[in-house]
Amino acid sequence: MNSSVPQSQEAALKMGSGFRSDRDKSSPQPVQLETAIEMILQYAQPVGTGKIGIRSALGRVLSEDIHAPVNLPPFNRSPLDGYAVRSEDIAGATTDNPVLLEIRKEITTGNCGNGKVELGKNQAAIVMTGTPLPPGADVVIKLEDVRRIEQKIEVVSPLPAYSNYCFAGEDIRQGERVLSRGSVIDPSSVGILAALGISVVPVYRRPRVAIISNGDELVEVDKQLKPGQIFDSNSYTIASCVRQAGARPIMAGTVGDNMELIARKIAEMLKSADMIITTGGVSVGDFDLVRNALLSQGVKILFHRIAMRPGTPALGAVKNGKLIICLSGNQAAAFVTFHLLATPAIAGLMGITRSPLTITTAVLHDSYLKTSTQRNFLRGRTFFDEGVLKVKLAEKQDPGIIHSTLYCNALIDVPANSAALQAGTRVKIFLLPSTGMWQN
């Protein structure tokens, strides 16, 4: 017997898959989805911090505010290729009475910003886009707006002071907060960090999420199927979703319909993972043993069953501050409830301060003719049609139809006691996280 299993449950565990306590014979009272998410988020706290190089920062989450150590730009600079001049020297320039300015050779792009070589009266300096402006210059004239005559330029029109002129710090001022704690580092953030000379970035640690699939019928994808067996697809779907969310998946394998084995696997994963996700074995049938396996480990059950379809049997629990989210074994149900429950939990563990799910509305492309006695989340794909966001339903919406998740990027939230929905109806949708910033 595993020493981590309380002695009070030892007799029950010896009964293996046949054990069911009296209180588990009746279905637990379902909670609303929003209530379940609130319960989960109470325990979804960042798992730690560290520092990484800027080259590895994409997709990570800042653990501290970033304040600019320097001005950006760090000097007064030219926004274009041309000539730096003094506005007072060209104030009276006209086509009939042009002003000639001497090009000062000793002022180059390499020494414009050192402050030692100042532009004098009736002088000009050649500048290029982004280069520093010499002291004394307060205007930049475009190359095409002057006529060059050997080492002089001819100016035929005036420009007010600070035309075509970029001030030091006009983009970002030294000391300004430019990136906030809890924000995901995207390509623009990386560019800003580099522009400010920040090469080491403070980030939250990526949480480790263990994935356990339950069921005697499950086999690994590289094994030969026997009668009554199916390949374990949930582990791969959920691991990919975990990675897409920015966390590190730990594929803990499959466990058969045996409560003692399930309990041992959970105890093992609690030692190394920051969070556990299980699929299967969480309903209220005789072989749905995850709840009792959790109780045998002294786990606190937060909720069991949610008032929604698919994914009604979902369970949330916590042990030693670590979340355990148990999902249905039906592939589409696991996919839906992962996004609604586990995605916000992972975001919290990563330190993300904004919601990872965007809620909006779209126009239904197809009719959905079934009535919904309870809240229903339909799988769909959004697209734009003449500027209108629409959502197309997957052909089949049964909780075990894995094909309904293919290319799904939206969940259509159908309230309880809804009549059939006609094409053209505006519906509430949850946009799923987009692909792109996956971490290895």
Given for the second form:
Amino acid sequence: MNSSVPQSQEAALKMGSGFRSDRDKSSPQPVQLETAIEMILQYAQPVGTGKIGIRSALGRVLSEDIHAPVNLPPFNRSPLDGYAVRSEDIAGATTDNPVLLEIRKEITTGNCGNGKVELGKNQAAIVMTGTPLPPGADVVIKLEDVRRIEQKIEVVSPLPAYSNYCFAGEDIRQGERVLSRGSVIDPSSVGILAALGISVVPVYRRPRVAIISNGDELVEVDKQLKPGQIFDSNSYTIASCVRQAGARPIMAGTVGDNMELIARKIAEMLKSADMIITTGGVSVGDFDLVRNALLSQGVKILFHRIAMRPGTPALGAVKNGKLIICLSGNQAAAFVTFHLLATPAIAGLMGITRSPLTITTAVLHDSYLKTSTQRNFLRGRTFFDEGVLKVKLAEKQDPGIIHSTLYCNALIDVPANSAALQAGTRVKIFLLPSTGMWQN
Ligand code: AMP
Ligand code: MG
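Switching conditions: you have the form predicted alone, so give me the form predicted together with ligand AMP.
Everything in the complex follows now, all chains and molecules, and the chain you saw is the first one.
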């Protein structure tokens, strides 16, 4: 235990969740990943609601169901350019015995929409795609299927009633629940809201997620490196993941291996953020002070260590209902555990009710011969090979290999004590939200 930890902290450490009470320095007992997620989700509640203009609605989460205030289409309408007629008038039409209909000139696009001018016997109205149909008309004949003779048309074949006829409300019926609370607003949702005349949209507030990187060796990307130092990349990866998940990252910067400074940063971020993610300093080494810093702030530890790799040291905690998720500083470990632990948490804070992770299976493109006594999440990319979903493994799989996370969209869940995996084996994967297009 670090000498800078006061006596009271030592006592707190002993009581902390998962620690064996007889040996302070022993590792806390790891929990199963699913248990950790469950504990986190208990605190992942929406952070608030508000209203937003439709132009800013894309990607936001609906905080209320949307019921259609009107029918779509709002009136019976024509699906094509042609003539609206009464099916009974053309029932006997043949080439030898054509039916002549008189064109009602006053019923055309623009003025037939008032619904007052009714089509009479043996009359036709010129209509275009999307224009309202006059009362009385129950069928539309295509422009090219009739012969126009001055103010008359000649019809040579019958059509059943309501062919080429779009009913009011056939797309979306007035009163129908058309969008559901907890859905992420996609481009089509935006269009539907506009079509229904809804310009102000009820949404959940976007959670603010603070990101703190810990380690004496870390340097901001725009500063000069001294020997032994490295750039802080986790802040950037995690902030980007947070943004991709739809939340607002607050990049709180780096803080050295000093318990008081870490504690101060956490206390500061607890004031402005809805959730905190830290990386680094969460193993049980002498310089891994994040746990102690949390305890000094009266934070409740939910779990510390997960029975998986990479990212075993992950810690989940809560203070005043706000989640704090602490991840290993190893870049691939931080990436993997962010996706497994923090994305479900962020989704919950955003008001999304379904899991952002899809669990499915895929066929291994490569062999993976290393075996492990621990559950292992390998990084990979999926692709289709003649209709079969396959997953290509990143070349190097060590927890500190940042390159293994590049365009990674699948975590391959390899159970503890698995035998070596041969190419062609079907494996369980966690599909991550796609990170877009890459070029091999
Ligand atoms: P730690 O979890 O603090 O033991 O760090 C594990 C490894 O990750 C060490 O090699 C650190 O230098 C590295 N590391 C920690 N934090 C970061 C960071 N923010 N960006 C890049 N590498 C980091
Ligand atoms: Mg460290």
